[in-house]
Amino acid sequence: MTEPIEIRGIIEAVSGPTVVATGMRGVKMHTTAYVGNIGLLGEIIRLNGDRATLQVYEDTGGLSTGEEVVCDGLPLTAMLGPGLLTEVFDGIQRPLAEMMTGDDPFIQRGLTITPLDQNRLWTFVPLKKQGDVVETGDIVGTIEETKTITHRLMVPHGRGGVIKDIMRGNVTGSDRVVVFEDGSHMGIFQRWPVRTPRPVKRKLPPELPFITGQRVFDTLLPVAEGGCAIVPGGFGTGKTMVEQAIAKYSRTDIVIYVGCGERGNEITDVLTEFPELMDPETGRPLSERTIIVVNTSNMPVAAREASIFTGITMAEYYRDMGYRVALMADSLSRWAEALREISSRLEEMPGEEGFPPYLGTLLGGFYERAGRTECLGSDSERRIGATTVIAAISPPGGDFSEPVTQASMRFAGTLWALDADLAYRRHYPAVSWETSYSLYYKKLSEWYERDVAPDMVELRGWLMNLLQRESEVREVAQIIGIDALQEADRLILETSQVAREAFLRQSVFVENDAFATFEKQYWMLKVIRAFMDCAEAALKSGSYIDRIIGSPVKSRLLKMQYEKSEGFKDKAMTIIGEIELAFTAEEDR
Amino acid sequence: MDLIRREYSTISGVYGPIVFAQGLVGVSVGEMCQVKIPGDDLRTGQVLELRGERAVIQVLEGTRDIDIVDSSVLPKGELATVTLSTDMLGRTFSGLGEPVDDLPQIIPEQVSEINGLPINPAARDKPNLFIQTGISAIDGLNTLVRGQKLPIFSGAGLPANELALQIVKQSRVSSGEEFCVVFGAMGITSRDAFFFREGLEAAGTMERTVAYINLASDPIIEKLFTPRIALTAAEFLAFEKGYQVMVVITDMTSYCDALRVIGSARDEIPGRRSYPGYMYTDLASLYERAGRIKGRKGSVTVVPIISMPEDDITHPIPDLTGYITEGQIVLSRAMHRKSIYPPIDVLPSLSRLMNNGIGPDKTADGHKELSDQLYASYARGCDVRRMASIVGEEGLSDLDRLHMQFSDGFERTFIGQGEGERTIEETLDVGMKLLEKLPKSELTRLKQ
């Protein structure tokens, strides 16, 4: 590898966050360089001739042609070790918490601070010893980073060998832990370039579901470990809300959470919330498995196009290592309004609605980025790891036809539609059961029969064609009135409101009802279609729909929900023995 | 800064609100600067863009009779500032901070960039003390919380303006604390800078007011900075001094529409409705200024109000608003129509601070079931009232009609609560009143 040569150039034009330089002749394109006198961190992102074009990483106020500009020939990169769990960072990895510099609360210009302490100490535990032969990938150690991860140590790309020397016990950033018999060696830390995918042995097929504990995902819509499910909707629909339940109940061992452009205050409800909010797998705080990467909308643009490939280089860094890891990135429409803002700047010849014709390729390369793999290392050290991308999308005026969600409609198995109509009436998560989709479904059926139970499959059908039989009966009502229905087809509606209610409304701020397991899915779902049939067997021996729609029982259904997940099978068995009493009672009068 | 302040007669064109000027040296992007026009005219500027030899300025008063031979620029050496005072309360300024009220400059304790800068996600504290505002609507159903963006998206002719004065009027703060008001007008009549000025005046309000006011008739340019001139002012009292600041901007139409101008005037490629690309971040940069900031005593909180053209909800400012704010209020002509006031259309409607502020120790136990309850048995109704529009009550069951009943109850009495004042317990218990009239199985949000 040839050392990077320092280039300077003078800047000769500034617009919004791109400035022009000229004398940058030899600076290779995305790399990164230092602009103006108070040194602003920017990229190249075009060459011309002896000009090249940066967007720049902060706000360009103050800055005068003729300052000067220093490329160090570097890519934007991502600084990976332990300590970044817990931590919260901008979009170009820098500290938030080291950047309150004294007791200024807002964010000054040029402020340059390493990601990681390199001085604090960590506690080492070798897996290798000397003369061991290790390649890129494999694991020479582990540091408990938090209590509830582990950090596996992994030789970073291009290095490996026979190991000369190994360290044991304390080491800090600054260690030559490992030295190999060549005389290379490697610390705790490691850097990758945000924009390059990490390199793994092979991808492996959607099997598993992701489980995200809400019922109207894992039984409807799954999306798989190592898919990508996106999350449209307009404004005030709930996307943040299903991206903050995903990330405090989903079962996975790592959750990135990506605040793209979005607002300021919602990102301290997560930094006040996470640190108190115990992960129910481990009875350890959530944040002690969390990342956070935010760039709040009105810190510079540059930098919100940067976060979300920030965010997934360190949620492949910890896939490598073998772990579940989901980002959450919210909301990829403000990513995609950070590169239509620079285009325009570039004077790119705009595509659709002004964004660049490119968009569709960039995200389908993010969304790439995510997967279930089989990483690097050794045959001896097989691991598989998987990266789950739930993105959230702001459609303008909730309009799903528009450029981001429809080019992220290619690529995401799973569409998770949020409905406006569902929101006003306050139905959380505010799904709409008609227009979302999952691909990842077939493939998963068997997991399903396998793990949940022989007949889930089949019950998730008998949902979905009630919830279609309701919409399309709704319809006749709306010409007919209900009262004309026949009472067949008011069971329909009686028995789809129970489950709208009950199963797919879900809260997050109730405590029995913000994670369901599968068991107690599966069970909700019996007891409802055991309702359904038991009320159909009565209509069909002469009683009235309106005793079944005024049956007491209806309102056990509608609490079943707050029962908790432990032993709700018995619950759900005594539900159905009631269903059954005051159904039969029914047709005895 | 230069101490020898340099003059350029180099201006290459006139283009609009906007001049191009060749060989300015060392000026920077923001710097303020002067246009000087025959006739001791002197007018301010700022500098958007610099390509190579040329600067793109923009001129805050017009550009009448600047012309290429005579005029020329001075650049200032420094950018867009203002002189900040507890003196302000009280007072009343131009849409660039001069004053207006016939009474002397004031002494500045500090000087401020505008633009301000984003404040530190980690150094923000939580936005979670209630503010009652005394309007049902709010208290109950969308609650504001200090710290809080929360605008009122209204149309031509509904009450937006009479609303936030109520809610500036109503709004309690618990004893001992400093509240004052910042009000921020773009481009409204003379009509309406006297309707606030007079209720704020009979409200008792005024000296803890400061008012930066840009008149309709005023120059374009000056909209772009009105706003970040009274944010910079209630962070300055806020967060230097102490004060819960209660910043109302009006009207926010008028500051994208000058938006608009700038950018059509530098051929930059228009976006949707010909708005700027980047107006979303330009609109986070001044809504994301509200906040409350861990270790000090004071809050911003900001009501925006936008004129939605045609009572479109999807138009880029609404939209693009609504997905920076933390909810929005939104107000209905149809409810306006049949004089209910105020006329917030709720189903749209959204706090997303609401369950920070709400709950025992600040508002009530249940307050979040009642106002679910409230909304999704409101929602049916609504529903059953356009079913009913087609099939006639007749095709109604007697469920459906008890829910449209409690629908126009909820709108007549709960939401439309006149002009009056209730308080939170008040609020509550008129929700709950309302509900009482349904059957038991019907409540399934609330906990029994």
The other form holds:
Amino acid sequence: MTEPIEIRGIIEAVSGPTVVATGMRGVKMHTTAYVGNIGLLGEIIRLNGDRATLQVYEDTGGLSTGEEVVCDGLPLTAMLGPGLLTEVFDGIQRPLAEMMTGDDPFIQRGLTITPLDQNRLWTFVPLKKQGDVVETGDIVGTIEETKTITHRLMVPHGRGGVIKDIMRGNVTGSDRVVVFEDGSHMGIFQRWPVRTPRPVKRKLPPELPFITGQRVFDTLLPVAEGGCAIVPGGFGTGKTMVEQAIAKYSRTDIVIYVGCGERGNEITDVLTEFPELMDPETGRPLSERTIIVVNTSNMPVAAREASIFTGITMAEYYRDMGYRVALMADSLSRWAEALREISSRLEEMPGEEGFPPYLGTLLGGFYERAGRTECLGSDSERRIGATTVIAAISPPGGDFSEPVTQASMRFAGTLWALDADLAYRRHYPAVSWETSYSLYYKKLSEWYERDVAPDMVELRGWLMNLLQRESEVREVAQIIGIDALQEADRLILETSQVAREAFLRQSVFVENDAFATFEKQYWMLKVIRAFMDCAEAALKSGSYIDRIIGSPVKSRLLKMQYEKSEGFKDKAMTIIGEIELAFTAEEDR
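Could you switch over to the form predicted alone, since the one displayed so far is the form predicted together with the partner chain?
A single chain, with no partners or molecules, comes next.
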């Protein structure tokens, strides 16, 4: 990284979170500075001669013209290393627990706190030895960061060579863990500019699904591992519940939750619930593989704007170790509002709805940092890591035509559109299968056919067609009434109801229903398909639709989601047998 070059200036004007300073000739864009007598952290966002405009990451109340501004010439960076997991940071990576001073419940301004504890002892197990040649990205040793995650210590960018000395046992943040023959060294911590993507060997195609355990996502609207999904929805449609369910049940190694501009009570729920959640796979607390970055709606907007970049930088760091990382951003609308406020202070030309014209460019830069990648390093075994982004969006009034949603749709491969009507009917997840889509499904279809079942893609197509036909039949029913429909159309309504209630609806509060394996999802579809096929055969043989609808076997279908995933195939075969027996009896009447 660039060596710090200190430049001092004087505050000329203050307007909200923006400060104009003079005497700043020689400073560079997007470098940090300490503003005023109390040293508020800021970032340079405009240069004009010897004038620099800064966005300040803290409340500027009380600042006065004539106070000093000190620029260190360094970009806004994240500190990376063991100790990130289980921590709660603000948008510029200050640990919230360390910022609580005395009995004052509010965060004091001007606090400069090292994100990671320099004096904490870690047990380092070397994987390299004296004389080994290493390069950027190579793993030189491991540290048990939590009981769940092993931290893989990597050679930082720009370092490497022949190892002259390597430590073993207890180390701290100030130790030279590895010393190279050219005199350079590395410790357990490294820093990285948050607005700069971490490099990789190459990006890999989206060929594997991001497994959530939620049937509507995994079967109908999947997102690829290393892909992007956006979750737009109005107030009360369950965006935060979706992200928390994915954080708990998705098959991922690391979860990073960025609460960007959300209400304080929602962030409080996250901070109180996450430590109590248990990882279903390991039985350990979910917090052992979680990092939380929070900026409530009453915190400075500049720090809110930086928070998603802080989160994605930490995600890339663990991705480079070879882990699968899920980044939950909640919500990008609040981030965009912060961007709009900063832009207005700069008197920039506004775009649609007052957002800056470069909104789409910045969003694209954020989404493009997701991906499944081959990590840097000369290791004989390839390390594959992935960063999957799940971004919630809060469009005003649930209007998906607003700029943030529309800009995000250009970059995200999956849209999980939340529907207020479904949410009010207590249908969870409240995902509209008519509005939502997945651009990854074609790429993932080979995986579904190979790893789930040869006819899984065909079953998914059948379900999508059934839901589409239901929408068409309901439009007709609104005109002529359900009783006037043909019996085949009434059967479509009944089967689609079973599909919606038993398959698409899912409860995270019921243990057996909170997570569904692909085997269970496949056999649930087989059962629903068998119900419709047998019912159609019974209709053709002269049975009445009312008898088919009133068959006791239908209630059996509506309860199958509460069966355990383990051994569900046998239960499904039993249900299919009951369906065939029931409708064969109808045909014989």
